[in-house]
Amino acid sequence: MTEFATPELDVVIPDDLAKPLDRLRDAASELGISLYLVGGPVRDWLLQRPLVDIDLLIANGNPKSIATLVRKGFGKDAKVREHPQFGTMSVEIGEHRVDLATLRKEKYPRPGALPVVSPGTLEDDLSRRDFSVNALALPLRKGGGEEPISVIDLGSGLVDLGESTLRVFHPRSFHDDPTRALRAARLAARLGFGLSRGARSALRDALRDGAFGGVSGDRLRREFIKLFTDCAVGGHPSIALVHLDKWHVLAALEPGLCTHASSRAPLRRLEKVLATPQWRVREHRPWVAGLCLWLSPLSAPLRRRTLARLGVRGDTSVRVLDFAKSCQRWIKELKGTRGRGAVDLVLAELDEDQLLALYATCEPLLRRRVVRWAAEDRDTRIPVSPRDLLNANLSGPVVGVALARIRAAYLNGEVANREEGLALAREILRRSEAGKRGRRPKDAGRN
């Protein structure tokens, strides 16, 4: 393990993380605790990429001193979650997260199983990590400025970083934790890295030995969630899935599973709209939209088996399974729409995940309609309320019909205000009553 002095680099830390990180560093110095920035944040710092989340190692603190450290660094209102079985805790700050862990080493009881964690040294902690470029540590000390910045490297991380290479630490790395293959695909897609020759060989051996069969669906699903969530920080699920296909990982998860060529363009459009939203996106789950697009070209039985393998159940499973058929219907209806009110009737039934997936699937003209509806029409309030209609002597199902008609007319510019809306409602009521009077009883005319 070697320390390398590095030139001063500009690092972009989000404003809501910068001050807590400074306080945490100062508090660690006061308490005599050695604190290290470690893993992905060091990698991204050296690549001069913005930091999103922060991973910290605590080298010599007891539970009481660590609690004091967290309280001084983040305050009493911080959302702290402890994970004692792994010796870690996480602190949520706005949209960001700081993960803190004590030094540890891991032992895998069998391929694909969760590790057994025990206390370790800094070298133990770095060597248990997935790739050499993620096994870099940066001591955080109070003050600084005159001292050169030193990065602790087990031996090849800085070299591999310069060569854009993902290197594992030993030949059975993917046996121990097969989900490292999914993380490799994610990093390769986001950073433009490739697997080293040794990593490719280790992955082939793990595939040959069936190591992926021992990984639970919950763990796999969490990795795919990260894969699609990466869109917000420059990730490319479309490329990551191609890597996993080319490496034969997808087929190892479920026979026949692949990345169909027809899903790549929609996935790229999803990446763009998640990275640079075209409308104020409501609460959503990027991985659900991603699964809809990725799996829709595949056969229904294969989609069903894949979702079961990933532990996707309930309503989410139904939505992903039905997306291919539903999307065809929505596109057909959108193509036949005339006016903004008609578009509203089609899109109002979709949740945000379906809307994102539909947008990514559509041709340019329909995408513009989706954006206009989501950005302008979706939150439009019509000038007539249900109470107004009740006061106008409307009741029962006709109220819902009238509200829908008034909304469509308002979006189309055919109704401009409350008075015109109520006039349309009275006309709907008149026609409804006329229709009832015009109905003949079943026995009418019989003698």
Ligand code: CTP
Contents of the next structure:
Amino acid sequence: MTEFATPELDVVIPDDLAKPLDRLRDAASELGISLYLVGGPVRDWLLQRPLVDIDLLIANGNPKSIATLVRKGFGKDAKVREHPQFGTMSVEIGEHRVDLATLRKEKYPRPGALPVVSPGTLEDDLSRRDFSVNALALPLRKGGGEEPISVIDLGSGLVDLGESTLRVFHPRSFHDDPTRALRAARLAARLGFGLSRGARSALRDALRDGAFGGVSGDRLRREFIKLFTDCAVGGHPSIALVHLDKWHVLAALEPGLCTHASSRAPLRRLEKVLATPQWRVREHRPWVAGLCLWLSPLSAPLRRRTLARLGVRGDTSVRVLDFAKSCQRWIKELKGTRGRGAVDLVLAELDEDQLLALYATCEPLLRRRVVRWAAEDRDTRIPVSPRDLLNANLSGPVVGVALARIRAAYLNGEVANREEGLALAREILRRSEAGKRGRRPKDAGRN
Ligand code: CTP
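Counterpart to the form predicted alone, namely the form predicted in complex with cytidine-5'-triphosphate (CTP):
Now the complete complex, all chains and molecules, led by this one.
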């Protein structure tokens, strides 16, 4: 075991997690439970990257003492979700998640299947992991500052961290779990790491043996969701997809699947806008916007097959499939717009995923229009309500028409207040009635 002296623990732990972790550490010492920070958080902490989620290993203790530990750490009102079949539980704290697991080992019944887990030692638990840099553990105990805390490194995790390398523990690692290739691409893109020679060879063997065919669409989709969600923690799906393409993983998922060069700039813009939003981004799914951009240059049949392979169905699948065509239409309409009201008419029909993907596709001038609309105009309330229109004797379909026209005029600055809005509504009503009168003889002639 390599021991690695570390400075005080809580320097990079987000504020809202620091207190629960301190309490957990104290409670674990009181209860005689050995608790370890493990995996991603240790890796990120050593790389001085911000911690997002916390993974903890509980090395001993019985169900009662573990329940006491959790209660002392998170308080009795914390929402703890237990997953007894995996020996794990998780607690949401603000935007973060703490996962606690007991020590386990894993066995893969067949390549690509979910592992069967059973109790194990710390060594089992660390060596079942994907990459050596994810197999580091840091004991959490009340040190009082005298005792240095040391990282437990059973493989070559610390060296690999220094050399920016993803190393697997054994040559059949990707056979056991081919989704590790997607994790590798995501981590490599996020951290600027590369695969070790052994990992490359293990991946080639898994591809040759058709291991990817055994992975369910649900598992693949979950990995792609993570890949695109990585934008929020400094990840780069655009680069991860290039890795997967170069490693021949995409083609193993679906023949012909690749990353077209023309999707790279839009994907990079998506990464940027999600990392530093230009407007108050509403509820969205980065992976849907990401799939729209990644797949839109590919042929429609390939898009369809890929979505089916990833188990993307229903409305989401339709949106991703149609994006290429819809996006061209939105861009054409946006180019032809005069005034903010017209932009509103085009963009109001998009959901947030489509808006993000459209933004990432457009040229700078149109991007500015999208940002101005999303940041300033879309939440604008017009000074006239449907009730005002009913009181002004408008009813039926003309109410909708009038509201849309008033909204456009208000955003364009042509209508400044309720009175002017109502005047425009009366004018619309007058014209609509004149129109009906004008059509009457013709309608009558038809009878
Ligand atoms: N793990 C694994 N194989 C998988 C999934 C996970 O070996 N297919 C291991 C990894 O060692 C990982 C740990 O389980 O560190 C926890 O998984 P997860 O929370 O998904 O990974 P993190 O590394 O914590 O998160 P991220 O990669 O997003 O930073």
